[in-house]
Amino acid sequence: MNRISGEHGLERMVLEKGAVQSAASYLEQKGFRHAILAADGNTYAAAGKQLEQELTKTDVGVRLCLLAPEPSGDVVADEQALLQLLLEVQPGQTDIMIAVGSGTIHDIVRFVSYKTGLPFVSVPTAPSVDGFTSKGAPLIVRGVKTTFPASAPIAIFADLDILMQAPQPLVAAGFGDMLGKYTSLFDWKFSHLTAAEPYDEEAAAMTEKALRDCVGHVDEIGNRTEAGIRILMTALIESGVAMLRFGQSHPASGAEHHVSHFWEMEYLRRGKRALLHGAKVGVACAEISRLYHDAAYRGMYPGREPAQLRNYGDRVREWLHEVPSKAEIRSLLRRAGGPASREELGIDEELFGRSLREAHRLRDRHTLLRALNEAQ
């Protein structure tokens, strides 16, 4: 996938070195001429500084927004981070946003995007996400994590040259977001069954295939070689374009997501230094695995068994055959480079035990992990 074009809206996507100067190119090519690039410190380093440099030998004038981080070190998609931004968008001047980075400025940027009106170009520092084509932003307000309607990108310029200098833990954190795809695709199918939730078989499909894609080359990845990147970043782009195509999010997050929000709000509060969005969700991947499966073949529950497995138990089984066991899950994260387990995270037992309990809540999906909990 070097260039695709037209696809739900995505103009061009383009996967290849060099891809940067093709951005500054485009942008001049559609005839833009006041850009805001947002950043943070890091990206604009590693992408930020060629792309404005690039922009100088053309027509469009670029102004910078360099996203302040927390006390904690990180930038977050917060009020102020989404005010920051705001605050720079020159009304009937500016017409294009860039967002320079992973996922947490693509969710300022297309927030912002999508209430201003203006279009945004996305240039991906690291294979870390799969949400750069996403038209939703989990957004932190007041605390609390909610996904908002936003815009997806015109235009996603990925440059392999920059990619593969991405740190291995941000490397890992993409393979992680991937491996979130077993349970995920589960829970879909789950909640179409049990509740009659929304579902397309194509949109499946082609989440299932960049899934399966990026577990044929884990270790490629894990190495970190040309071939190995360029397969991470293409199922991660394939697998936001599946969420485009459906048009929500249920291809790519099920109970591991939830699971994986309900930590990061709870470091928020503690004010503790945020942790990978994909190694989070890795790790939930893993232990959703063990729960369903506990649940399914061996009769274990946190309360009462679920009338959706007394009513669906052989198809729900069939389903679970697919999805890798704790320990398998656990394997594939570690040959990727990336963190295994709650404990490797810093997740404590208290905090793990009432993510399980109460994480079902932050979205209204008919997960397993949800019939487990109103069960009791």
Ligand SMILES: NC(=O)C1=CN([C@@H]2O[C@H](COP(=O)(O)OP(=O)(O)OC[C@H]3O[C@@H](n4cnc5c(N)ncnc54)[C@H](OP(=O)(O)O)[C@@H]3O)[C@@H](O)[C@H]2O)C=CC1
Given for the second form:
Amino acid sequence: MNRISGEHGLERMVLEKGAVQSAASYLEQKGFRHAILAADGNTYAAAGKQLEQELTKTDVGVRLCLLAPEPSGDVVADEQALLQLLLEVQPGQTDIMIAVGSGTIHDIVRFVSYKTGLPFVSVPTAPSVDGFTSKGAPLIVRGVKTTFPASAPIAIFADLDILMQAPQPLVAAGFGDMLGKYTSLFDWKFSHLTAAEPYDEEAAAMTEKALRDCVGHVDEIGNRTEAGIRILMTALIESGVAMLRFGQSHPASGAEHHVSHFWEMEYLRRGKRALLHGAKVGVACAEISRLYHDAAYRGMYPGREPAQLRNYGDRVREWLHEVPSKAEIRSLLRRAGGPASREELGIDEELFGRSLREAHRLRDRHTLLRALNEAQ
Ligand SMILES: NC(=O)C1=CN([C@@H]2O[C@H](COP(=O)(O)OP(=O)(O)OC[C@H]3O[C@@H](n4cnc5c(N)ncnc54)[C@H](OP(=O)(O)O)[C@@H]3O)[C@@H](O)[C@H]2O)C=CC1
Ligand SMILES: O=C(CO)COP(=O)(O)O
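Could you switch over to the form predicted in complex with the named molecule, since the one displayed so far is the form predicted alone?
Below is the entire complex, every chain and molecule, led by the chain shown above.
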């Protein structure tokens, strides 16, 4: 993917070396004159400073919003960060925002963009999540992770020079976020069949292709070759476009994401430093795969098999056949250089057990996890 236009308001997608320069000329050509550049300490160093310098060669003025970390050390997409960015907006003057960072900074900017009506441009600094192009923002509000409607960027400039410098754990996390599509795609079909949740073949096919491209190139991704990073970033963008096209996160987010969100909220409550989103999703995907295979093939729920499995067992087993086993998912995570087990991540047994019993409550989705937990 180099340049694609006209996708749901996303008028420009650039994935190439030197894309930051293209971002500056795009902003100037579009006639923007008063930009806010949102970044944090790391992402300003990785790309923000360079973009700021490029913009000084144009007529686009820039106001820097350096998002402040919480006492834990992390920038969090919560009330404080949203307010910090909102305070920088000059009514009647600011005409564009630029998100320079990874998942968290994009969610802060996309939500403020939605509420103020100001467009935004995406400059990813790491191939760590598939949320760059989505129009939902998972935010922490009063300690609870909830997804709110938000805006997609009008353009994305993903600079391979920058993405290839991203720390290896962020790359492995991006791969983990993609592996999560094994279970999210399964849960999406399951919720459509058993609870008539809306479904879109095209969005599902697009996500599945992105997943297979990543799995087929896991070693290049693990070795952070240029080809590997290009394939991973393309897949993450495509997965985000599938969410954008469908309008909700079903293609990309099932029980593995609900479990990951559960862990994230608990870490915030404990004041612990956050674990990377995609690292959690990858490990949760392996665990959900084991749970689902046990339930559907090995009858691990004697006497309380969910009605959905009694009624649709054959179809469910056929779909589960496409979901690799826990061991296979772990092996892929290792090859990408990321944590593969909850022990490696540091999730304790109590939190793990509680998350499997309760995480389905975080979203109103009819996943198999929810069916298993609600079966009498
Ligand atoms: N909207 C959507 O559809 C989606 C949203 N998400 C959300 O995204 C969030 C997670 O995003 P994720 O990208 O994993 O993590 P974060 O955006 O939280 O960033 C993780 C860390 O990476 C650092 N960083 C980023 N780029 C670089 C770089 N090039 N060099 C050095 N450090 C860098 C950041 O620096 P610093 O320490 O300075 O912050 C931060 O410490 C979650 O809240 C998740 O829910 C995930 C998927 C989809
Ligand atoms: O993280 C996501 C996709 O990778 C989206 O999460 P939500 O389903 O919570 O919006």
